[in-house]
Structure formats: structure tokens, C-alpha cells
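In C-alpha cells, one chain follows: the form predicted alone.
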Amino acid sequence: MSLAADFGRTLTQHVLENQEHHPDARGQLSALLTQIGVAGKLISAQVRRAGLIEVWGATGETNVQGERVQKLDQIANDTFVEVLKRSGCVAAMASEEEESFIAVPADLAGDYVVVFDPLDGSSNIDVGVSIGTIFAIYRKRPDEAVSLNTILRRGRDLVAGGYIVYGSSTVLVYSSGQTVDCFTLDPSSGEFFLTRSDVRIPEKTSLLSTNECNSPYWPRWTSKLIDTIKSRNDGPVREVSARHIGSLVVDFHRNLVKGGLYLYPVNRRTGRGKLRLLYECNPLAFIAEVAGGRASNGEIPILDMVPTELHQRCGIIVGPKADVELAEKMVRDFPESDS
């Protein structure tokens, strides 16, 4: 039996089979998703060799977010930019690590816009914790000159989104709006093979992912929500466990597969969230909704938020639909103005 027969469809085969869902794409979306897989393989190789070739640690620089840039952050960012630029599928892109958007030269430009977090969870690099890449794809508006408005799009406009996890295995998850499908990299062949198809987030929350040490800075509804979910353990069998890794993409992936609620609200003292709307929240919200879940900032769905800044931050609650709706109800029932 062949390796392909053992493992199933490759990423390339899968995206080609599904390009009929985007008949106006003329094959570019399929090619783009395949090239993102290529970038993931290159970054995965660097992550696995990080300690050996001394590419972990900080570069000594800070990014536009004011955070220390890790060496692998820079490698991942440069890799993604160069692969996308040469793909022939991308007109413009934006990265969490770059101050401004990047316009692709006209002779290389394609029909799509990509925004991405090249290495989510990079503060965990030095201790061997899983990290990942998050990406979102928009179709460029016809005849539009590339500008900031090309990038500042609602999540509802996404045509595809996904992420790559670099952990005990390298896993790529993507959706183009119909299903959420998971692929695992086989190191011996260098191919991503389909390992989970049509992933649906479990309706019941069994995992709660949040950093409760931040609770003094959070709106008061968060403690009500957390206490309500934890109270489900009153019966003879524990229903909910706490699981928080600190790499958003990895927390999200575990919750997608096993059924968990991820919570990172705004800081009530500053009114600001931690996570970036374009690069983190929108693509994961897109995946969550296709998988039957929900993502909200507590007031409206994440995908309905209209971005006004390239590096805009927001709060997020993402997971099983019923518990995200419960959180939205508690936001309404326990407003800060009444505290």
C-alpha cells in the first residue's frame, strides 16, 4: 500500500478538489493555500532546530506592538512574506510584526490579501511550548488600488482562514467557508496529509482556557461567567477542567478538537484588549463559526467588528456557541456602570 493510501489526501489534493466552491478564484486561492503550506513547512523546520542553531532568544529589537522580537519571530515573518510575495496570488499583506502593510510589486501581484501572525506564542519558544502561525485571506476588491483600506476589512469578508501549530507534530487547519479540515505534516515525505475532516467544535464546554491571574483587571461579568462554568463540577463527575497554555493558537486548537471556551476580555482599567483583531481574532473566529461555534467581543460577533487600525486589539470569547452566548448575556446583565 502506498504512503498516500495510508495517510489519505494531501493538502494540495484537498484544496484542488474544493476549489469548485470558489469558481471566481481561477485557481489562485488553491495555489495560495498550497503556498501557505510550504511556508509552514519552512517555519516548522526552523522551530525544530531552534536550540541547535541558536535562533531562539530575542533579537534586541521591539516590534510595533512594543514587544520584544524573538529571533524566530523574525525568521517566520520573513519566510511568510517572501513565500507569499513570490506566490503570484497576493496583492497585499499585513503582518503583526510589521508597522505598515506590504504591497506586492505589480508584476508579482495576484487577487488576494493575506493578514497573518507569523509566530503566535513566541514568548514560549525558549521553553519548548507549542507555538503557531495564524492567517486570514480576503479577495482583493476589483480595480481597487492597494491602500490601508484594502487591509481593514471585516471578518465577514474572509474567503479563507486558518493556522499552523508547531508542536509534537506540525498541524495545519484551514477553512474556505464550507468545512474545517486538519492536516498533519509527515516528516518523511514532506507532505501535509488530511487527518481530521469536517471538524465540529463539541457543543459542551469541557475545558476552560483563561488566565485567572488577570481577573483583577477584567470586567466584573467575567468572574460571574467563570463561577457559573466551574459550578458545573458540583455533580459526581467533573465536567470542566482548566487548560491554559499561553499560546493562543494552541489553546484554540485544543478547544476546537475537545470542546473548550477561550476567554481574554478587555482590561477594564484601560478599555483595551490584548489580542489583535486582524491577525488573531478574525481568522480564529472564522474557523470557530464554520465549525459550529461562536466568537464574540462580548457585545457583537468578532466577525462583525469593523477594524479602524492595522494593529487594533479587542477582547474575545470563543468556543461552543451556547457558552459564548451565555457570556454575552452576562455582559448585558452585569455592566461596569453598575459596579
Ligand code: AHM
Contents of the next structure:
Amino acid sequence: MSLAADFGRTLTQHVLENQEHHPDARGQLSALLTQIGVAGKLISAQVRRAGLIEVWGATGETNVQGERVQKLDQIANDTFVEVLKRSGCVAAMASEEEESFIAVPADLAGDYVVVFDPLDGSSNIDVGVSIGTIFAIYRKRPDEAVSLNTILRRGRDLVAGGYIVYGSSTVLVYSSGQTVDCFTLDPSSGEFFLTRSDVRIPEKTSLLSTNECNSPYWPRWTSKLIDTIKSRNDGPVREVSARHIGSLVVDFHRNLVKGGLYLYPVNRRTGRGKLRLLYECNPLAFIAEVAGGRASNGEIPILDMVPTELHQRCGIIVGPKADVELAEKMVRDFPESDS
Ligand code: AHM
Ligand code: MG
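Switching conditions: you have the form predicted alone, so give me the form predicted together with the ligand.
Entire complex below, previous chain first.
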């Protein structure tokens, strides 16, 4: 990974220069990625005003410009939907905030299908803690009439994926399969500039991210894995530390850069996971794999899961390859049937 190696290169330049290396390159994917950058800037501007929006919302639903106040996750959703619709590049989309998928009217429809979580980390919105948008892009199958099956695709079919973190700075990360690259928004010029290129996830786990208060609901293997990782601190130097923000996309981004393992296993009592396969797990699994890491539901790679419902949830372990493989081994070694 090189830090700021090409500082000065904008997102648009980078997307256009990369298009010739992409098997799917026809210009529309580049236009779409650029428009996602535009949506990110619009949402970022609203996120920076979040506390004010909340105050205006609480005092009569009208802000100082006389506009109706909406919740931030609604604003983010509407912004993403509108920008994608008008891009001319999208045939269908699905959002974590929408009950059903959206088919784009024929006169505006393009070649791609986009799935997204417009604002991940809902519990952190009102308290000024970092949140983000997650997205993933498929190419629509030729001549396919848009239906639920247009959206229910394996992550392995993705042509691009990424996210935007609204943190101490606004960072857009994307990959179209070759490299993972990060762009930071310069608020004064309104441009995303390349700040990290060809990010590779460190091979060693130095951070552990999980909601440990869920341990009573964890499957057996989870505590065994965490004990094993913590036992690496038996030597004189601390090898692993805990970091958990509670916004998946932000936890993921920090782990990608610094080398962290994120876990949100299924609840052993309900048999259900919390995180959504299409909008959260697949895009991050795609980025993790391109960056040399791994993402698994404990049995198979996340990207190989075949979705059967739009809002399907699953368990996830994502991070450095060796420790995700260790988790998969623990899933095999400590089956629930033995408990
Ligand atoms: P959201 O999409 O409604 O924000 O829910 C997903 C979020 C993740 O960002 C986060 O990691 C997780 O839920 C936290 O859940 P919990 O409070 O159960 O630990
Ligand atoms: Mg989410």
C-alpha cells in the first residue's frame, strides 16, 4: 500500500483511468462510480449538519430554510435513490431502507444493479459517532426483465463494491476487482482525492472487533476463537487490542487499514444473524477479498452464499485470511450439536 502516492489524482480521474483495465468497461460503470461519489458528497454535507437537523426536527419539523426536516437515514436513502435513478446507469436497485426493490423507469434505465445501505450505524447517528454508506454493483444480465431475481445475486457476481465513511474526514473506498483504493474528501474543493492506493489488509490480527455483550447468544466456537486470539497477549508485548464502534462499515474500514478481525456471529438461540447479506456483508466481503483478506459465514465464503430474500441476514467473520480460516476451523471443531 502506498500512502498518498498519487495525491492530486481525483476520484473521477482514477475511475476513468482504471476503466480500460476493467473487463466490464463501457463507460457506464465509470459514470456510475462517479455519481456514487456525488451522492457521498451530498450525504456527507447532511451528516455534518446532523445535530442541527435533529434540533430542528424536535422543534417543529421545519429548518431555518423552511424545509421539512427528515431523519438522516431517510435523507441518505432518498439522496442515493435519486442520484442513482438520474445517473442513467442503473436498471434496478435495492436499499436496506426500502421494503421492496426499485425498478428504474425504462427511459432512465442503464446496465447496472446497485444494492446499498444508505446509512450504516443507525445507533451512532444521533451522537456524532462515525457512520457510513455501503454499496455494491452488479451488471444486469442481458435481456433480463427486472424482477426480484435481478437483485438476488451471489456476491461472487459483483463487478464493484465499496463504501463511504463519514468520520473525522469523509473517505470513499471502492474496488472494481483489481485493487482497493481510498479517496478523502477535501471539503474546500469538494473533490475526492486518492489518499491510499492498493490497500492490502495486514496479515496479522492486531485488533478484535465484536460486541462482546452478545456472548450469551454466541455459538460455542466464538468464545473459543476469541480466547485463542486473546491468549496471544500472554507474551511480554500486547499483540491484540479491542476496538468496536458499532458502525460495521467504520469498524471494517479501520480493520482493513490496521489489521483487524470483525465478528458478528448468528444468535445461537434464534439461529439468525444481524447483518444483511446483500447490503452489508457482500460489499465488505468483496473489498476484503480484493485486499487479500477473507469473509466467511463460518462455513463458506460470504460471496458464495446464494440469497433467497432481499433483507436476508447472516453471520459474518471478516478480516485477515489466516484468522478467518481459524474461525472456520473452530466452527467445524465445536459444532452446536455437541453443546
Ligand atoms: P444498521 O444498518 O441498522 O445500522 O444495523 C447494523 C449495525 C452495524 O453497523 C453494527 O455493527 C451493528 O448493527 C451493531 O449491532 P449491535 O448493536 O447488535 O452490536
Ligand atoms: Mg447497516
